[in-house]
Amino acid sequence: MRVESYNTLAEAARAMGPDAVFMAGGTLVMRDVNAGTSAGRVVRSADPALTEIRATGDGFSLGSGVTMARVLAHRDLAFLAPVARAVGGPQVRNMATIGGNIFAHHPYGDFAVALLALGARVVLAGQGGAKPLDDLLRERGRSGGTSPIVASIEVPRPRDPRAFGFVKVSRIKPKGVSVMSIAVNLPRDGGRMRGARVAFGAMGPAPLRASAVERVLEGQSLDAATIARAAQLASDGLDPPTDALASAWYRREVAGTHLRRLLEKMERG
């Protein structure tokens, strides 16, 4: 095992290849390292844009190595607060970023959820400019992981702290990994659902947005009647996977009454 340690992130990006992982707070890298399943190399950077947190005309830029718990010390990173209060004890949070959550496979992975839900975008070090995150996780989800890295994430701040909302289903509370985790972003224009966002954790390869349930949303209002034509809708078109924690039955069974709840929920306020 080598451990290689940079400067910058360009120069950390020179250094990756297909025998080599980067590593940001470690929560996953280092379980590899010490089972011996890691890569060969493993590259790190003390750039300091790693661990930056700017607000934008729209929303934020957080530099990819900002931790759980640097979101949840930040007031104005308040809507996600409850997103990264799931993500593990604050042993982890004190360590996990949201770079690294980006690439953690199932059961982790929780906050990607919230970030597609967001509608965010990433930067990659040394290609400059913004691309969605969704087409970043498509391309995760069809390589195995195999990545760029991530410098930053362009996160749009909600016009409405109500429109956004997030659930991981556990067996184990407060701290169990997820069955699956949801996430919900309804923008309203007079009190009608414009650029609905539904996005799903453990329904598919990686997180994975659900189209179907986006349609029926969309241009309606969150009444009774919509949330079960959603509800109805919950799994179609995704594709969820069997293991230890549930099968691929159950996550279908279930995915649609864990919506439900939740829309319920914002329909309350």
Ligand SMILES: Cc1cc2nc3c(=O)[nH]c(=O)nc-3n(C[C@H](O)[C@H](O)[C@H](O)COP(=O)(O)OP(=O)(O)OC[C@H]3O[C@@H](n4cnc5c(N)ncnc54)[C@H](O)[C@@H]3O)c2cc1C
Second form
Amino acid sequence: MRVESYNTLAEAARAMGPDAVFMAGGTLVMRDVNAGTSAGRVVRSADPALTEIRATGDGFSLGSGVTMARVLAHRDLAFLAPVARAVGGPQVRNMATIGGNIFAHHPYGDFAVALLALGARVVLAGQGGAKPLDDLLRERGRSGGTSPIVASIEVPRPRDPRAFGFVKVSRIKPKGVSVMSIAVNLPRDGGRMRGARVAFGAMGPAPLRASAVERVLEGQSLDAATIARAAQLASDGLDPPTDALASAWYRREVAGTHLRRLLEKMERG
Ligand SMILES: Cc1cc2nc3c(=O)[nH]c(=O)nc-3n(C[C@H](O)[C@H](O)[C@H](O)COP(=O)(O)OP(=O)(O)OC[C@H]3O[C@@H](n4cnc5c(N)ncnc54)[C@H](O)[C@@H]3O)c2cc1C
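The structure above corresponds to the form predicted alone; please provide the structure of the form predicted together with this ligand.
Below: every chain and molecule of the assembly, starting with the one above.
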């Protein structure tokens, strides 16, 4: 096992290869290191850009190394606080990064679900421009988990904080892992939902958009009839796994109920 530390992200990106794993907070990588199943080289970077939090015109640019604890402590990121608080216990939140959460395997990835619903974009180290998180998560599925290093994440601020909702369903409170997590972003224009985004975690190999639900919500007002139709289609197109927490059948059965409760709570304001 060889640990390599680089001052800049560009150097770390150049050092990556099939025999290397990038380590951020290490809450998952260190498990593999301790179990002796990690890649031969662990690559780290102390680049200050990794921990930067910057306001942009319509949202925030967050370094991928920003931890859940820092999200919780940042006043302007209050809309993400319930999501960060849902990740593990205090020790985990002190180390766990938002970049690592994008690559965390099932049933982890609660923060990534919220980023997906918010329409976040990712900037890859050594590559110009940002691309949708949707694309990165799809590519991650195809490549079996490997990816270039994510440098930062651009997170749009919800126009109205009440338009964004998140729930994590777990069996052990408050620190249990997800039976599922759901994030919903419902921008409204004249009372009608425009550009609705709904994402589920632990309902597939990576966080997924619920496209059928989004189509039902689009252009509608958030009322009881629309919520009922959305709940009926909650698990459409999702591919929940069976694990020690719940079977695929159970996850499909309860997805509609949890989505309905979240939407009803948002309807009440
Ligand atoms: C006790 C415990 C409880 C947990 N509870 C939860 C929970 O409730 N919800 C939840 O979502 N997660 C949970 N986790 C999982 C994990 O802590 C989080 O998902 C965390 O955000 C992972 O971030 P990290 O920085 O620790 O990742 P690391 O362990 O450093 O890395 C994880 C993976 O991501 C890759 N990676 C990291 N950063 C980048 C980057 N910038 N670019 C490209 N690849 C990268 C690594 O190469 C590795 O494959 C828990 C873990 C533990 C040990």
